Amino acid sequence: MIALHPAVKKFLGTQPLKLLIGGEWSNAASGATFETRDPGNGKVIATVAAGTAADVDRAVAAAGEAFRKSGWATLPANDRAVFLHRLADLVDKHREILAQIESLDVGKPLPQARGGDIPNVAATLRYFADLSVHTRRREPIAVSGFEARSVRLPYGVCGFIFPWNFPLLLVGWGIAPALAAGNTVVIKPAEDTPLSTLYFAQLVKEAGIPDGVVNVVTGLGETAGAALTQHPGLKRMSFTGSPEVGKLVGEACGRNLVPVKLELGGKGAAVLFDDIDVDHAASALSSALTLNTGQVCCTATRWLVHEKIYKRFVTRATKALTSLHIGHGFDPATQMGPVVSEKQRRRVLSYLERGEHEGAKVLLRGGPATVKGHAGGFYVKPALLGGDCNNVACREEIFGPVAYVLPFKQEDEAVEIVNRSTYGLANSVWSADLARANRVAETMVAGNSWINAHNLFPHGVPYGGCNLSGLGGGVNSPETLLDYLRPQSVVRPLG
């Protein structure tokens, strides 16, 4: 097992961990706290302030004050970019600390956090910092008899509610464009995984970003989260999570006419034709399925495999999934960690039971997993199910390492099955015939289609969803920056 970094010990030793509001660390107004646990062993690792509506009020007020008076909104874009680059440098400098905190809180293998999540946060900050410098804020409008232009201005206070699967990475994806545009933010992390966001908030202060520009209110979804979505002081809202909660967030924001971005769930499909390298595709999709223990909204959990390669593909995928080393995130040999909580483990196991009860064929039996020395951990085994798609395990998002494998004969049949889903986040098509691959990629209904790979997130390419997978624009692209700049027309009559 890898030893805790001294800075992580120091961070966890100052409990309860506090809220950051207006540049000051404070307890919740009520004095209430909650616990967060290591999914690898079930033990409490920190006690955290449980903010409620009173704390959200303070945070929104502080963010509003900072927007009006700190100068952040009126700074030239290149000056704001200097702050964001400084923050990105600090994220890089503290990479090991942040990665350990993330691994400990979420349960993911430490190398995934160290090599993927944390560097991506720094890269996202730099991407939007640089993009903001080159984004035109004033555009002339050619109209007869008038001098006219369109200007783009920051909205003001933006609220963010983030999920527990990629806590810090999604903070980066969310707030980087908002800050680069000149807005101020209030962040409500998931109660299961608030720790990396709180440590990141320390780096925000160290970077010299003005007090109140970034505020963090930890707490429960039904208290702090609900209060944030209902707050009339917001000018923009972003929620990442389940469609069920997303609908409630959209409804709450609608009452105040606050524009909202919703990044929601998915039931991604991978369509595999008979001209592919079966071994490579089986390995790649098995890795995608078990990344973050399947707790990835865009991953492929419906595998549509051409009937000519179906049996061979299932055999190769089964071999890849059964050879996987399941363990604690701090174990260097671990390839897949636990799910985030006992609640999530029960959810995954329940879907396996319900799927089999509804007639799904078990191709690879999943179920609870045990890890020596970590009896209290929330571990599950990867599973493969088959049969027709009139099954709860094929229709609904499980959010665990479970794939439903379906054979198909014709291209149009596969596309029809893919598009039958009520979700629309991300799909992939696998074929050596690029003309066919491109045709299918454009026909599948989703925010994202990938060819001969799955889970691709290059900065500059919009990533978002449609249908039950979200609305309001995506992330990680120039369009995202524009999402946080409101248009305003300025017109003067001539003559």
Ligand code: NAD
Given for the second form:
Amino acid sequence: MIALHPAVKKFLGTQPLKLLIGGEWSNAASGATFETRDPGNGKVIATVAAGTAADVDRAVAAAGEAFRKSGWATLPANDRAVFLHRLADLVDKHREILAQIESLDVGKPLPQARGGDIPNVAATLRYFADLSVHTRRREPIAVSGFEARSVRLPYGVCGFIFPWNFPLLLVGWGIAPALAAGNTVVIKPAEDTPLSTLYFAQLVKEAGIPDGVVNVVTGLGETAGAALTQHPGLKRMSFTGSPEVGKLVGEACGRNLVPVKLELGGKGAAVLFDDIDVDHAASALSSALTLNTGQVCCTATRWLVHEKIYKRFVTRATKALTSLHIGHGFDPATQMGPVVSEKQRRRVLSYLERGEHEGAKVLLRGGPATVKGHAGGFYVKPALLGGDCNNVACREEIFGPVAYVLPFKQEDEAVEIVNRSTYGLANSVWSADLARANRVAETMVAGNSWINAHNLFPHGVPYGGCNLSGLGGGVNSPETLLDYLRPQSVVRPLG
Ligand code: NAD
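Mind sharing the form predicted together with this ligand? What's above is the form predicted alone.
To see the whole picture, the full complex is given below, headed by that same chain.
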């Protein structure tokens, strides 16, 4: 087992961990706390302030004050970019500490946090810092008889609610464009994984970003989260999480006419034609399925395999999935960690049970897993199901390492099955015939189509969903920065 970094011990040393409001660390007004656990052994790691509506009120007020008075909103973009670059450098400098905190709280293998999640936060901050410098804020418009221009200005206080699967990476994807545009933010992290956001908040202070520009209210969804979505002081809202809660957030924002971005769940498909390298595709999709223990919104959980390669593909994937080392995130041999909580473990197991009950064929039996020396951890084994798609395990998002494998004969039949889903987040197509791959990529209905790979997130193209998977244009593209700037026309008659 990898030893805990002294800075992580120090960070966890003074509990409860506090809220950051207006640059000050404080307990929740009610004094209430909640616990966060290590999913690898079920033990409590930390107690954390459980903010409620009163704390959200204070945070929105502090963010509003910072928007009006700190100078953040009116700084030239290149000066704001200096702060965001400084923050990105601090994220890099503290990478090991942040990675350990993330691994401990989520259960993911430490190398995944160290090599993936945390560097991606720094890259996103830099991407939007630089983009904002090159984005035109003032466009003169040719209208005869008038001097007219369109200006783009920050909205004000933006609320952010995040899930627990990629806690800090999603904070980066969410707040970087909002901050680069000159807004101030209030963040509500998931109650299962608040730790990396709180450590990151220390770095925000160290970067010299003015007090109140970034505020963090930890707490439960139904209290702190709901209070944030309903707050009259909000000018924009962004939510990443389940479609069920996303609808509640959308309703609350609708009542106050607050523009909202919803990044929600998925039931992604991979379509595999018979001209592919079967070994490679089986290994790549098995890795994608077990990345973060399947707790990835866009992962492929419906594998549509051409009938000619179906048997071979299932054999290879079964081999890849059964040879995987399951263990604690701090064990260097671990390839797949636990799921995040006992609740999530029950959810995965219940889908397996209900799927089988409704007629799914078990191709690889999953179920609970035990890891020596880590009793109490929330471990599950990967599973493969087959048969027709008329059951709950094939239709709904499970959010665990479970894939449904379906044979197909014709291209249009495969596309029709993909598009039957109520979600629309991400799919992939695998074929040596690029013309066919491109055609299928554009006919599968979703925010993202990938070719001969799954889970690709380059900055520059939007990552978002349609249908039950979300609305609002996605993240990580030039348009995302514009989403955090409101247009305003300035016109004067000439002569
Ligand atoms: P969730 O919807 O249960 O919770 C997400 C957040 O919402 C948490 O911070 C929670 O405290 C808060 N919340 C809960 N009830 C609330 C309420 N009534 N009002 C306001 N906030 C409330 O989701 P989860 O279980 O944390 O995450 C898993 C889901 O997130 C999956 O569906 C997954 O696909 C989705 N997800 C989507 C993306 C994406 O980019 N599209 C990324 C990651 C995760």
